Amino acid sequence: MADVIETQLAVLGAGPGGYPAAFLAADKGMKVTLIDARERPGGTCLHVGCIPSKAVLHAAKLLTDARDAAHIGITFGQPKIDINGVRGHWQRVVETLTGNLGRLAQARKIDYVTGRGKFIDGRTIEVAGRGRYRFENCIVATGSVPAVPPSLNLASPRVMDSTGALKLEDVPPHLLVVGGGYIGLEMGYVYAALGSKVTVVEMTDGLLPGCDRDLVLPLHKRLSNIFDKIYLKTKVSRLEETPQGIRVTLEGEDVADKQPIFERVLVAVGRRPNSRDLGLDKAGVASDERGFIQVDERRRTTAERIYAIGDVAGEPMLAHKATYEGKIAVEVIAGEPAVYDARAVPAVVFTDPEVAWCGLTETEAQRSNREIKRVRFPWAGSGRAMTLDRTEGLTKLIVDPETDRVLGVGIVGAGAGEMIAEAMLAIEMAASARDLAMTMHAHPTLSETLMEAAESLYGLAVHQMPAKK
């Protein structure tokens, strides 16, 4: 065996947790090792999911926006649909994102090794043909892996998890989703654009668990006109290999067709921690029963110099999260006063029309009987979403009753998830609605609904039907 090597702080993953807290060790002076099993930085988000997806998703809503031209007169051909371009698109801005994250770890002197890194005590990270990393400190960032329920973990080409899915290798007549999460409804509708008949399932009473129903239900009854079938309160209990394709067992009130036959399946059900083989025990590192490692309000873990953050160490599971929880930890190592204390997490679903959210939901506050006050603007009312022809949009405010402090907010419609960040600063800056609606917002734009719902809470949104006195 090599000698050990030295170094300050070892990143244990180089997702979009751990890339950025290298670089901010390195950019603090810190000697520091990234430690990754892919040859390049990025981690899943970059290499096989969030980059990639949304670039095949950019490709799905050309087709989709192409189609719909004809309601404002405008008619295309049938569009041509060069499925191997598609994939070298989102391959090309994985290659040059992934080669940028390259040169810039250079730059900054990071010791990039490739392979799998594993603990063998609290101060040492053995990497397989490599050798010995002994550190001072650690920050563990090795993400998340795709959930399979043994009833679905069929060992079959047919049957994908959602890197399978980007590798686009055809277009099936007939695909089935499992699962209507966001992963599920994205994918869903990147093959319902490209001339799939996609049939979706899920076990729970609607799409997208845990996402407040009224910004649902606008996503819902656009994607009942894309994909072919929507089954709600259905499970999935068998997956069978058969000569023309898989043969699936479902069991739900509203199934007619309880074996249908899928060219391919793709199995969407959610993540768990990539915590399994680290040698968590050997470090003295805890986890808890769904394999999430145990931190503190600083991302420390039961060992006092070993850190972790991103999916492997709680939900939600955003890359953007694992982003800030790294430049924490880092600001601790580095003997700062910081903490995690972020206000809101922002979440977004990169489907057609976008939902995205932050902050206190309705659904939340029912569930622990919290009094709110909720306001909601249509995009009927919008003049810039009816030139978009895009009207089915919804902007909604969560807010204290007795301080009208925005408490949360929730959008559904086109550019959903870029304006989001307009609500999360609102949220981290304790803004109340008044705030919101006396802040002048460019006309004709989407933004403006965030303003007319803040003023609707107070009667004044001039392009609302006023409150009945």
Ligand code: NAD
Contents of the next structure:
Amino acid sequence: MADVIETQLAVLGAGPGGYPAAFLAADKGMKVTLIDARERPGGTCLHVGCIPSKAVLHAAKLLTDARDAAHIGITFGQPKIDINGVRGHWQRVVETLTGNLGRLAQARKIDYVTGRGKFIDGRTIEVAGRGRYRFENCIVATGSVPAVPPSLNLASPRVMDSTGALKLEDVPPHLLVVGGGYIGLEMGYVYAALGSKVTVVEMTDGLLPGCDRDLVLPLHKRLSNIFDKIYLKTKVSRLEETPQGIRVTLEGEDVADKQPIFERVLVAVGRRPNSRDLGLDKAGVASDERGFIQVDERRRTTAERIYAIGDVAGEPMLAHKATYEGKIAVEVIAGEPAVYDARAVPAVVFTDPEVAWCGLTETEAQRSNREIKRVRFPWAGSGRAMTLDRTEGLTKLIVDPETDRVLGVGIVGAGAGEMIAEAMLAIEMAASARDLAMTMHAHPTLSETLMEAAESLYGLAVHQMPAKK
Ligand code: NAD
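Okay, that one was the form predicted on its own. Can I see the form predicted together with nicotinamide-adenine-dinucleotide (NAD) too?
Shown next: the complete complex, the earlier chain at its head.
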């Protein structure tokens, strides 16, 4: 029998849930073992997700901004794109960030173990080739993996998931993106900016299902100019390899060519929790029918001493939610009075324009028959948006009709992802729309649109006519 290594806290998975949890636990004085199949911490988000995709989106935005500059009298020549250079940019970013994390883990004296961990009982994890770790407590933070239905599961170098898309092996003349969600739109935007003719196929009746339609509209309009085609209410039901490319079967009323051929296909139809093959049953950790580990408000699983956080523990599958939950789990383990009580989780889609929202959406309010007041401030009234030549944006507040408390905020427009932070603070601090209206905002900034949206609730917005009485 291999030696058993004793540890106070084993953290399984070193993504944006696991590594901050491990760091915090070490800072609190625990002996921590951080286990991950990758050689360095960072998980999907840093290695092949949030961070590299933002690096290539930056490149894409430079290209589209340069093209759009013609509107304000500046014309650039045809850009020369060195795809190796674009790839090199994200690889350098990932190299630096994950290297820094490795050093931070070392400085905290965290035992970083490379390998796949598996429970063999409720107190022990086995890491293939590395040994057995007996823990006092454990946090499962194994994240998620792309979910690919059998109909789209074609083993072909032309069919990519988001990780494959980031490799930027080439800029295909025609790219099909299956799924008009976060990944489909972000990576579709990148390839379109680089020069591919991109077709996006979305099964539901709109891009970004779940997001309020008025926020999606300006993005949809702009993407209609950037993408070759956007098909809604259309399903991709089959992928077949042919010598010319992938023949795709499309099921939808508006589709003229039901079997087009594409040089490459990106499948981005969602992710599933990474909970298989972890030996959860051996540890007594229950998961639901979709594979999400069941947790309570302290992020405790059904097994004593085992906690779960991040994508594997439930939706929304967003990195910042994982980080937040990791902090809760570590505080609970340390005996502190912590519970998950976040009032909202911000969501950001990093297309151009960006779409960001938090708290109650209008769609959710309608669905649950909840009475709300809704105010909108179109960016056509924002001086700052005009200077940027980006007036298509919109800022929207969802407010409690009795107390005027801010319940939700949605923003579409350049930089919406940064602006949502103020909205999050307003919701967490139980601010009212009047608080937002009475807070001085720097001029000229896009953040003024939050203030003016709030002011319009009281008929006080300078750049918007009061509603007729
Ligand atoms: P998603 O759930 O955002 O979108 C998938 C889309 O595919 C849906 O709109 C769905 O209706 C559609 N679809 C499913 N099957 C289809 C078919 N056969 N034909 C046509 N359309 C089909 O999933 P995603 O884009 O794969 O992203 C996965 C998750 O990763 C997201 O839910 C999000 O949590 C996370 N993510 C977040 C960010 C961010 O925060 N900016 C970026 C990328 C990914």
